[in-house]
Amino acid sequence: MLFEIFNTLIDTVSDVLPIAAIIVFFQVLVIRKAMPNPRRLLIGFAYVLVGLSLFLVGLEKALFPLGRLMADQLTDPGFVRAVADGGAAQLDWSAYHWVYLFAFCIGASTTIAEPALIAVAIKAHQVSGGAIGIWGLRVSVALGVAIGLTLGVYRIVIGAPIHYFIIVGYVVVVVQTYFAPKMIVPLAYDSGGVTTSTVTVPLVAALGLGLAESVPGRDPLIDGFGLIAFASLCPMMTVMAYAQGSAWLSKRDRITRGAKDDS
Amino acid sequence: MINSLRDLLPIIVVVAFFQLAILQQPVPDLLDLLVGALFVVLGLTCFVYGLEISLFPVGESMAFAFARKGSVFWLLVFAFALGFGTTIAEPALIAVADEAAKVMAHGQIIDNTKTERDDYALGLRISVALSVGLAIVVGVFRILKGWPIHMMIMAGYLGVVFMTSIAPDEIIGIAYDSGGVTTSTITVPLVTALGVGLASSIRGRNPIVDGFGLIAFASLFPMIFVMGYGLLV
């Protein structure tokens, strides 16, 4: 177990050697002055590198490995076809009810816990002064990349190519921005970004690569790929809807309050 | 550490769920789960207060000194070392250039050898972590100039929309993943903090509406250079 945690802690350190070597490099020869506070920032880093070691190992000692195997599971055509309506043998696309409610779940729920997406909500909470609340935007993401995974798993099974939805999201996206606050656009675009790393990634990639192989007339090398892209692709949007609704709820509610004035 | 517990639950009530409720299996090893869970817990409340401490102030007070500085040049050049640095040792995008190296071979688009598989997945990450190291120089510009960012996104969408008229097929699906693997879990509150930071010390600049951004291009351009490169070799 401790071997583990040194073991993660080495390849984290070795992940974050190269950005640690171009902040010195850059504040040492260009910059050429100390930063404010070096221990403290040192501490921090410390904090910040076990704290995402212990993150990583209790991930693997936990969760990826029973993710996996469920993700395995509800996509072994046995299983399909047992709660299928009246075991039918040719199974359409309805069978997968159960994978579809997965992908949407373990969107959300891995999504909540990314810490990037932890990382982005405090930043945009500070910087608009409290305006964009921190569950707000961790919760319309988390609701964008349920709806994006359901989705991709949707074309995976009914075998569609990937450009046609991208670019029907491409528009959607494209016309909200012109309907959406001005303020929340860059960050719903960061959004779409932020949100597939440590916690989201190795499960999707475990579920698509199984939903592939099950799926009969599948390659998996070709139609495993893409649930990354619809996961995040949709945060854009439920962000900006997010956004939309909260402006049109607090027009709404200075409206009734005028009104109310008035009379 | 309540806070972190919270953001855990939801997973465990979907995972828990799912095996007794639908799959109808026992949990293996359940001692594993609970400790795991602890440690995630913990990893979590760690890194969010290290987070505040460290990886902020430091992309701020660098985004305040080159701002200072007044230097142009330099900042462009560390934008595109950090885009391009995080990028070419990120683990989840080896592990994808592998994937998309099998692909390839399998498609019979390059021989199925070791070599030739390597080397295109080092191809691969090259061109992506230019792609990224491009991007990040590219926003910095925009904060810098105040360009409305919707503009510039949209111009990068007709140009993914072109490539994958152009592009072999096999690519596209790695293509479009690829932009969402880029950005990893430090180098995202770092890229914010800079780009937030550059927004408040440039006058005429508003935080919340200049600052963020950057993840988007960096999540935008690898998805345009993949295609490109699936269309060299």
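Numbering follows the first chain given and starts at 1. The term rigid core refers to the maximal set of C-alpha atoms that superpose within 1.5 Å between the two forms. As the structure is a prediction and not an experimental result, all values here were calculated from the model. What changes on going to the form predicted alone:
If you fit the rigid core between the two forms, you'll see the Cα of A205 move by less than 2 angstroms.
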Contents of the next structure:
Amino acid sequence: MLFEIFNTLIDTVSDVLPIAAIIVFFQVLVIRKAMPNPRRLLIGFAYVLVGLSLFLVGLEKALFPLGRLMADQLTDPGFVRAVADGGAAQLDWSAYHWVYLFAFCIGASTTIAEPALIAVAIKAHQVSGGAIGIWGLRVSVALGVAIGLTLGVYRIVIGAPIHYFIIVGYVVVVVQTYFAPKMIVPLAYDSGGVTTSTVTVPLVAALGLGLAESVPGRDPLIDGFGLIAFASLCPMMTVMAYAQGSAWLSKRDRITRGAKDDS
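Please move on to the form predicted alone, as the form predicted together with the partner chain is already shown.
Shown below: the chain alone.
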């Protein structure tokens, strides 16, 4: 375990050092100003390296194997038949209800724990002066990922072409972009990207491949991939819907207060 932690630390250093080198290059040679608080920056950089290394090892040793095991068990044909009409030989899309529930729950929980989303939510809260709530953004993105994964799992089960879902989804996004508050649109588009990061991707990929290998007539190469596209698409809808709902509630409250003042 210590040897693996050390190797992960070395890999993390090799991944993070180019980022630090670019920042130092522009700070020293382009901006030509000394780094503020260099001692604090070095200590923080060391914390990042150690914390990220332990985080990656923990994911690899605990979360990923558990997620893969759950995906394999829930998509196993024997288990699906056992819970569908007392062991029916022919299975339809409704027989995989536990898989849909698992996809929804794992999508929401992994997104809530996604470090990239936490960082974006904190920055959005700071820049907006508190207008964008940290938990409001995180929950709306998590709900989008959960819905997207559930829809993607349903697509794998029924064997429908992925482009129909994606085309319809982006049409909805374009329409929402026109009506949503302009402040939230760029953040909604970014929210679709930050969901597909360290925690979410391995579990989602394991779920898609496991399901495609278990459902009769599905090709893992064609049907097993594509869940990440749903996990990126649906959060854009839910974040803009969250902003639209908040704007509608604020407008209704203003109208209600104005009516009370007039009376």
